[in-house]
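Presented as structure tokens, the chain that follows is alone, the form predicted on its own.
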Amino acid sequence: MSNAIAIGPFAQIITMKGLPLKGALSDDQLEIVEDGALLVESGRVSAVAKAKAIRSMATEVGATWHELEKPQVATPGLIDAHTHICFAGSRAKDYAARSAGKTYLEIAQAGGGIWDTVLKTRAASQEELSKSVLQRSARLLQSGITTVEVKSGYALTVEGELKMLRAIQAARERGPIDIIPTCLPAHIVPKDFGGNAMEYVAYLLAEFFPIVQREQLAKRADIFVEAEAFGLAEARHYLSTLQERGFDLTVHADQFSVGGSQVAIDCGAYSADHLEASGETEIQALAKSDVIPVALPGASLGLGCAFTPGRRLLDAGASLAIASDWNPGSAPMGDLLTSASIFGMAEKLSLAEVLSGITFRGAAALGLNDRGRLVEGQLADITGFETTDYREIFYQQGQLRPSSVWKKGQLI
């Protein structure tokens, strides 16, 4: 019995085939099949092409055909290259002195900030911060999001983020959608270890990652590069040490001020995420590197403070992924499709340029080369929004939701 299966007719389905990881992108790039479906093959796509020529290829192979019932447009899976979902409780104490005008300090002076997350974390069961991973990325497959990063971050000490670590594998083990765990012990020096900067650094790759690679609990690592968490010297040393372990690694940097992104590149990092506070001086070194910027609209909208320079980046040359930073401080909205459409506008971002931040481009973040594209040999990870034209999908901002949602080719 064959395990193919063919789905169709789409309206449109926008496969960013040939589009490339860097530079500038305009919407006449786009290859859109028209009235197409696709043939899938042990969760690949095989194939991508007119609806009559899909039911031709699905004959000769004997595949099941899923027709749709009302016109849609196909995207790749969505992919949300940074959150930090797995954590307990609520900061909405934080978010209304925020608006009403206090400063992190003096929300952090009064019992707030990210300390009072880890506080609520670390009092949580792994399998309470299980369940809440599993209830996050639920809500992110119903808008799309086939693939999903999850970071550690919010116990601080070796047994806590183990727990995390441990509580984001078990949500992976239970869930369809694809989550990729991302270690970050270094998020800030935690309240009551006792030491500074450098020495907790020592302190983790000591005592923590040995553990982590023995139990196979994640391969990527991430450092907070600020005055407030970790600084040039003890990123480096942090990460060139974890590189030489056979980590991928990402880097929170230029959030407030510069120095995290050139660190990026010269550990080699996959991604340099936030990049508020980067100037020309950083566009033009990430433009010249491998290194793929992700910008975080969320954390800009939740902050109230200016976003990452996408159209500066872009045509300086660089890559451009786009993810949430869905986490319980900065970010709380965690929605990826209206915070990049919102981004896209304030930046003058194509919608080819939005697009690929939150597909391909995204999955380069990851170090992810198999998916992110609707063309033979990619994951069949498929978003469909019942349209007719795509360009709906980011003019109402978030709000049309998808209607299907299939992963590795089976429909969730």
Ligand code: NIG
Second form
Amino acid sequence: MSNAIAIGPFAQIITMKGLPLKGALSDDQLEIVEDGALLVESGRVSAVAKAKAIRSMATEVGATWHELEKPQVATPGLIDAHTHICFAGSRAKDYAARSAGKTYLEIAQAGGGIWDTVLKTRAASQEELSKSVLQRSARLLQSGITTVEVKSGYALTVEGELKMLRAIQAARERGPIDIIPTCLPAHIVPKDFGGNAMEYVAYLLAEFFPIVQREQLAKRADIFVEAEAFGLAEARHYLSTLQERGFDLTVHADQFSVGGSQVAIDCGAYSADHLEASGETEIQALAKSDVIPVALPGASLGLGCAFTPGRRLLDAGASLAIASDWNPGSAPMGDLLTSASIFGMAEKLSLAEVLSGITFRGAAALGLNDRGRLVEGQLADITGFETTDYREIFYQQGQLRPSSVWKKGQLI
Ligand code: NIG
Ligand code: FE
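Switch from the form predicted on its own, shown above, to the form predicted in complex with the named molecule and output its structure.
Time for the whole complex; same chain goes first.
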């Protein structure tokens, strides 16, 4: 029996076909297949065309039809390339303090911030953490996200960080959303570590990462480069050692002060994330490199800070992914589409640039080239919105929720 399925007709299919990885885009570069359908075989897209053409192909290969009752617009399944959704507790108290004028760094210095979440996450069991990832990823799936990156980084001991990665792994095995795990044991130097930042990095390299590799818990590693977290020398040592060991790299860079993005470039990272503080030098360097800049507008909204200079990055010729950064501190909203829509309006991005940032450019930030476009050979991850005009998706700033989500050709 054929495992082929055909899905349609869609009022519009936004394929993202042929769009470049780097640089500015205009909406008229979008390929829009009107009255279209998709043919899916073995979980991958095998054809995108007018519904009429797909109907005859479907008959030929004996595909099952999934007839859509109401008009929908299809986009590639959305990709959230940066989250911290494995955590315990709430930081509503920090939020109130920030809203009243305290800064993120002042709150951290007073004992709140990341350390507060570390204490709560250390106290949680692996099962509780896994459940928290499952609950939050179910919400993401409902928002049209079919691939999500999830970081460790709220335990900051060998055992605690392994507990987080195992919790993420357990959630990952439950599916259907694809979870890409990342090690972030270098989030801050834990207050109870008896040594400096370089000694903590050496401890992680010696004691933590060999176990991660042995148990195949993650292939990606991240570090928060900032005065209150890790300096440039520690970051270079950490990243270059992990690159030699075969890890894919990403960096929390230039959030409050610059320096991290250059380390990301020099160490061959896939992405440099945040970049709110990046200036002309950093923008030009990123544009010349293969590093994908990742904007995290949810953090700007959660902190009341400036946005990543998305417009200037794109105009300089850089790529630009957009992710939610969902975490209990700086980005509690955790809504990719809402934050990306607001960011697009604030930064004067075309809708093609916003959609690229949460589809194939987000995939590239994760080193994935098998998703993010609805073209032949790509995973059949599809998000359907009940409308006839794709612009409504951004115009409604996250309030138009997907009415169907397909993961590898399966309706969720
Ligand atoms: O991406 N900047 C550092 N890390 C996270 C925030 C983590 C937290 O506040 O709990 C971020 O914003
Ligand atoms: Fe983050």
